[in-house]
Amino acid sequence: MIEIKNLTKVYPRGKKKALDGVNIAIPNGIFGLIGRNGAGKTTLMRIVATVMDQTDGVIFIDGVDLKKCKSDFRKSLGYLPQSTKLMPRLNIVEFLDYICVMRGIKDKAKRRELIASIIETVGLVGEEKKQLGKYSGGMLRRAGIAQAMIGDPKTLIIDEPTTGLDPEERIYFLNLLSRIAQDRTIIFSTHIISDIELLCKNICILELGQVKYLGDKENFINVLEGRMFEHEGTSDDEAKLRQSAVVTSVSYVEGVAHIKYVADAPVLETSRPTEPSLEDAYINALGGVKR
């Protein structure tokens, strides 16, 4: 269990508050951290990963202040940052062997066995001789997960892992995370709502460094039951709906506006009820989709 209490981060230059009194309890399983770019997600994850210090607040790991158990926590931690910068001239075996040594695994036979197992887990069998610099974006993310899994960590921190991946690689990566989530805490940060919808039960929404929502994903969605509507119409209809409802999505197909919105009752007569999604609930919490 990771407990974050009153966590605050102020950057000296400009005195910007990246985090402002954040309180979160993170249980076992995949925990979804959602927010727009600049919401504070990466700052929070870097602090939990012990690569950055907070300005104020405390993080507890199973009831112990992280500052007092930092060394032990690092040994049980795997971290995949948003930017995957691996060693381009090494192949995956050489790279993982280096990580094993850095993790203190000295036995060569044990390293070979561990590396072979992890390469199979992340689906890079057959790619062992290729230099990492020649890997695709999806393969690099798999290699990133592979290095994070060295040492069988109990906590994985994964920041924006599917950004820039093609649909096939994205689905593969999400399935990989679901497979390795057993008996682990995975903190999974993204601004891609559908990723969270597929993987997570418990979520936290950050906005401008503050917690906008914390709890069960289904409860968050269910708040919109009976209040979600969809409408097909004109740009004038869109303007009317923006004045008296919270618009969660707008798309124009062959000149027809397809609009989803939140209201206590249908605003326009031809609107019809629809089931809310996590993305609808998220956009509603942030005040609606921008024009």
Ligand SMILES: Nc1ncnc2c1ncn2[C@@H]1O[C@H](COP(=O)(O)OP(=O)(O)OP(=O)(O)O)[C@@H](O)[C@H]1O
Contents of the next structure:
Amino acid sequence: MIEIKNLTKVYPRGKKKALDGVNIAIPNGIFGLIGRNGAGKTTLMRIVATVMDQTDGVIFIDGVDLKKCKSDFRKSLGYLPQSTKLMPRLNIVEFLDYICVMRGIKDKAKRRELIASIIETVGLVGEEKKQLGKYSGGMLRRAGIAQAMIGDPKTLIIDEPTTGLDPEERIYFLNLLSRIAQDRTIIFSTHIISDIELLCKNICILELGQVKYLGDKENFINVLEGRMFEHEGTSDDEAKLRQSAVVTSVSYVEGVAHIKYVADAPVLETSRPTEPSLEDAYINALGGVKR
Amino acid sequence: MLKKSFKSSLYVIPAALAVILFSTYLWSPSWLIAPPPYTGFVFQLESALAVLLIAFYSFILTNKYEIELGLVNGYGTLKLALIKALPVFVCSAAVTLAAILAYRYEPFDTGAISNIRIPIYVPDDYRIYMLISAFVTVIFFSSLYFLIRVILRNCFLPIIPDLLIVTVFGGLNEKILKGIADIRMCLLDPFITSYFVGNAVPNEIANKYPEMNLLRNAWTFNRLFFLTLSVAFLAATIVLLRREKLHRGFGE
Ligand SMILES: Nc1ncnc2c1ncn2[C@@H]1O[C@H](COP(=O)(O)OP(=O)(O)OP(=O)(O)O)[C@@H](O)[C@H]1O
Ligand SMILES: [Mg+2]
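For comparison with the form predicted on its own, provide the form predicted together with the ligand.
Up next: the whole complex, starting with the chain shown before.
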């Protein structure tokens, strides 16, 4: 159980707060962190991963202040940073060996065995000779996960693993995550809503360093039950709806505006009630479409 | 991990050798073993090494990503930096040692160096002096590089102060030798060995030349001064690296 209390981060030369009084309790299982670019996801994850200090606030790991159990926590932590450069001149075996040594796995035979099994798990068999610099984005992400899994950590922190992957690779990657999720806590960040749909039970929405929603994925949608409407009309209707409701999506098909919005009662007469999606809930939490 | 790091740093040996040979050739112009006009070989060796080393460091030092992984996987920033820098240092030290051992000083013909105003005294055990000297010079330039690198969190900018010092003092060095600049400036000259070790001068010779008398303890003081500076720079670097926060932007 990871409890984040009142976490605040101001970067040395940054003016605004990258995190502003964040309170989150992260239970076991896969926990999804969603937010736009610059919301503070990476900042939060780096602080929890102990690679950076917070300006204010406390993090408790099973009730113990993280600052007091830093080295113990690191031993039970796997971390995949957002940047995917890894070490371009090493191949996957050398790279994982390097991490194994860092992890304190001294026995050579054991390392070889462990590395082979992890390469198998992440589906990189046959790519052992290639330098990481020549890997594709998807392969790099797999190599990153492989690295994070060494030492069988109880907690995995994975920063935006699905960004820039093709749909097939993305699904593969999400499956991989759910496969390795047993008995682990995985914190993973994304700005793709459907990642969450497939994977997580609990989610947190960050916006400008603040928590916009925290809790169960189902509840998140259920709040909109009976308050979600769709409307077909003109751009005048769109303007009207934007003023008096929270618009979650607008699309024009052959000159007709298809608008979905959240309101306590239908704003325009011809609007029909509709089922809310996770995407609608997300946009609603962020205050509706801006553009 | 150190072993792996050594293996991947081996390229430093031929690279350093090539640069030293080339710069000595430019200076003399003749190859290593031949006697240069004065002990410019040492100056050339030290400045070439200093510049070369920092260039190597700037490419090999740990990147931000590696430090993030390192921290989580149980290695501090300091330890990672050491693992990366040490092999480069050792490899280039080996080349320096070889170059100094191969170097043979031959007393020069005074006619050929008429523009040199400082009497140069080369003791019999000149190799030891050269070694100590080169070591201090290289440590000085490296430590300065490291400190600025850690403060600025940038690999290339810290080369500038180092190059600046090499340029400024390379010029000063020559001016002192030719008698244009005050000889007392040599106390602050990182390349003091170019006009060699005054304190090894026997009394009879020293008494004959006032400049030589001035230079007598200069070498020792100068080397101690630079060594102290280097130790201070290194200590400051270590303190900063141990705080582990510096990983942010380190290596970018
Ligand atoms: N090293 C830094 N120095 C100063 N400000 C920073 C630094 N890193 C991030 N920030 C700022 O902190 C805020 C949060 O950034 P963060 O990287 O945590 O966002 P993010 O949610 O991970 O975004 P993305 O989806 O683009 O990865 C942003 O406003 C960003 O500009
Ligand atoms: Mg990020």
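Rigid core (definition): largest C-alpha set, two forms, superposition within 1.5 Å. All of these numbers come straight from a predicted model, not from anything done at the bench. Positions refer to the first chain, counted from 1.
Asker: One rigid part or two for Ile115 and Ser249, between these two forms? Each C-alpha should go to the superposition that fits it better.
Answerer: No - Ser249 and Ile115 lie in two rigid parts, which move independently between these two forms.
Asker: Treating the chain as two rigid parts, what rotation angle in degrees relates the smaller part to the larger between these two forms?
Answerer: Comparing the two forms, the smaller part rotates by 11 degrees relative to the larger.
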